[in-house]
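Listed next as C-alpha cells is one chain, alone, in the form predicted in complex with its partner chain.
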Amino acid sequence: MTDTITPPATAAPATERPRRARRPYLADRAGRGWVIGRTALLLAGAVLTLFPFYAMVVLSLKPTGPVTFPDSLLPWPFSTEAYDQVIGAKSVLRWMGNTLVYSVVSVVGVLLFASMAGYAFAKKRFPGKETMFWSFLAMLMVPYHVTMIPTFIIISELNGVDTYWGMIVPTLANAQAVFLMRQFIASLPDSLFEAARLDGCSEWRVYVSIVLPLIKPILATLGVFVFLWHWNDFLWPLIVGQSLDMRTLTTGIASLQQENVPLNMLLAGSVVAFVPIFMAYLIGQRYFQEGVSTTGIKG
C-alpha cells in the first residue's frame, strides 16, 4: 500500500526511529476528506436520530396552535399548558408507581421463570422435552390479541381482575424469553454442569451457582426489552386494571385526554412517559445495545 511504505533499515542509524515516510499529498487529501466525509456522514446520522426526540420536547413546549416548519421547531414561545393538564392528574403519582410495579416484578419474573425453563430445555433430558420446548414456541405465532380474551376470562375467573397479580402473572410465561435464554445457556459448556455435579450439587445448587452467573449478560438485556415492554404496555393493563387506582402510566394519562387530542397534550404525555424509560435505558445501554447486536430483538 503506498501510504505504508517505510525506508530500508540499512538506511537509517541503528538509534533513529524510523520515520514514518511522508504520505503522497493526494493520498493524504483523500485520507482527510475520507474522515471529514465520514464524520459528516455521522453526525447528520446523529442529528436525524436526535431530531424526533428534540421536536417532541420542543413542540410539547408551545402553546396549541397550528404547526409550521420550521418555525415551530424554535424553543419559543413557551408554555407548559400541555404538561400542566397531563402531570396535573391528582393520580399522576399513582399511576407511575402502579407502573413501576407492573414492569419491575414482571422482570423480576419472566428472568426467574424464562431462566429455570430454559435451563430445562437447554441441560436437561426428560421425555417430551422438544415437544414441548416447541409446542412452547409455537406460542410466538399466535397473535396477542387472539389470546387476550381467553387470557383475561382466566384471570376473571380467578378474580384477578383490578389486581396487580391479575396484571403480572400473565405475562410471566413469555415464549421469546425462554427461547433465548435456552439459547444462550445451550452454548454453555457440559463439562461444567458435570463437574458440579460430581461435586455433590444438587439441581437448585446448579442453577443458583453456575447458570444464574454465566447468563448475568442475557438477563441484562432481557431485563431491558422486557421492562420497556412493560412500561408501554396499554391493551392489557387498559383491560385488567378497571379502577383509577389501578392505571398504569399510559392507561392513566389516556384517560385524561379528548378523543382528539392536542398534539401538544399527545406529546407532553409522550415526554412523561418516555423519561423514566430512557433513565432505564440509560442505565442498562451496554446490554441493550449488545442485546440489539446479538439476539436480533428490538424494543
Partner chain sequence: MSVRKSLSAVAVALVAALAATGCGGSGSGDSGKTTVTMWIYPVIVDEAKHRAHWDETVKAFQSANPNIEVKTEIFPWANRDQALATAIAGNKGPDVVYLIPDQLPKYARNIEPVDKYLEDAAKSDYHENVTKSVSIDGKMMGAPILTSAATPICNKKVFAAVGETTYPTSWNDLLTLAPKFKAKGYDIAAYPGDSKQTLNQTFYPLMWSAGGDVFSPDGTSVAFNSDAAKKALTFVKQLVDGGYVDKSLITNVPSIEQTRIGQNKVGCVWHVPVAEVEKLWGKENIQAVPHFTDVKQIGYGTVGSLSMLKGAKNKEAAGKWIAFATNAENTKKYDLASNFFSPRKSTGTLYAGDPVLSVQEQQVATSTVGPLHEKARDVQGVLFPEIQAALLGKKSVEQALDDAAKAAAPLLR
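Moving from the form predicted in complex with its partner chain to the form predicted alone:
All you get below is the one chain by itself.
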C-alpha cells in the first residue's frame, strides 16, 4: 500500500487591506473644522449685528425708569407706554409725513430726471456730449459736504429754507443715478429707436413707449436705493428744515435727545422710524440684492 503524499496546501496569499488614504482624511477633517469655524464666525457676526436691534426693541417696551444692565435687556416687564405717547404725539406724525413727502417725491423726481438724462447721454447725438457727461460724472468725486454749504446759501437766497421744495430740489440731480441709467440704456439695441423714428414717433413718444418699459428693472432697483437714502438722510434735512413742523423723523428723534425725553420714548420713536423702511426693504428685497450684485452700489 503506497501512501500518497499530498503536498501541503500553500497558504493563500494574505490580501492587503487597502490603506486608507491619510491625506483625504486630514483634508476632510480640516474641511469640517473650517465649516464649523466659519459657521461659528457667521453666528457671532449675526448676533453682534442683531443685538442693537434687540436692545432697541426691548428697551422701548420697558416702563419709564432707570436702565440697569443686564436686567433691562430681559423682555419683562412689558409696557407699551412709550409707544402710546410717541404715536399719540402730533409732532411725530408730522415728522413721519414730512419724511414720506421728502422720500417719495425725491424718488419720483430722481428716477424721472435720471432716466431722461441717461437716455440723452446714451442714445442722442449732440455737440459736447462726452465732455458734458464726464463733467457731470466728476461730481461723484466731490464730497457731499463740500457742496452742502454753497447749496444751502443758494436755497436761502431763493427763500427755500423751511420749505418742501428747498429740501427736495437739490437732491434731484443725482450723478450716480444718471450714470447707472446711461449704462443700462446704452446696452439697448439701436434698431428699436431707429424703427420708432421711422414710424414717425416723436422723442417724447420714444421715451415713454420704448425707453421707460425697457428700463423697469433698473428703475425698481434705483427706486429702492433712493428711497433708503432719503428716508435715512439726516444732514440736509437738519440744515434746511429748521422749524419744528419741517423736521423729518431722523432730525426730530435726534432733537428729542436734547429735551431730556426718557430713553424708552426715544427708542420707541426709533422703532417707529425703522418699521416703514424695513417694510420697504422687504418689498423691494429682490431688486435691492440684484442692485448690490450688479451695480456695486450700497444703501
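Note that the rigid core is defined as the largest set of C-alphas that superpose within 1.5 Å between two forms. On a predicted model such as this, the values are computed, not experimentally measured, just so you know. Residue numbers count along the first chain shown, from 1.
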Threshold 2 Å Cα movement between these two forms at Val272, rigid core reference:
yes
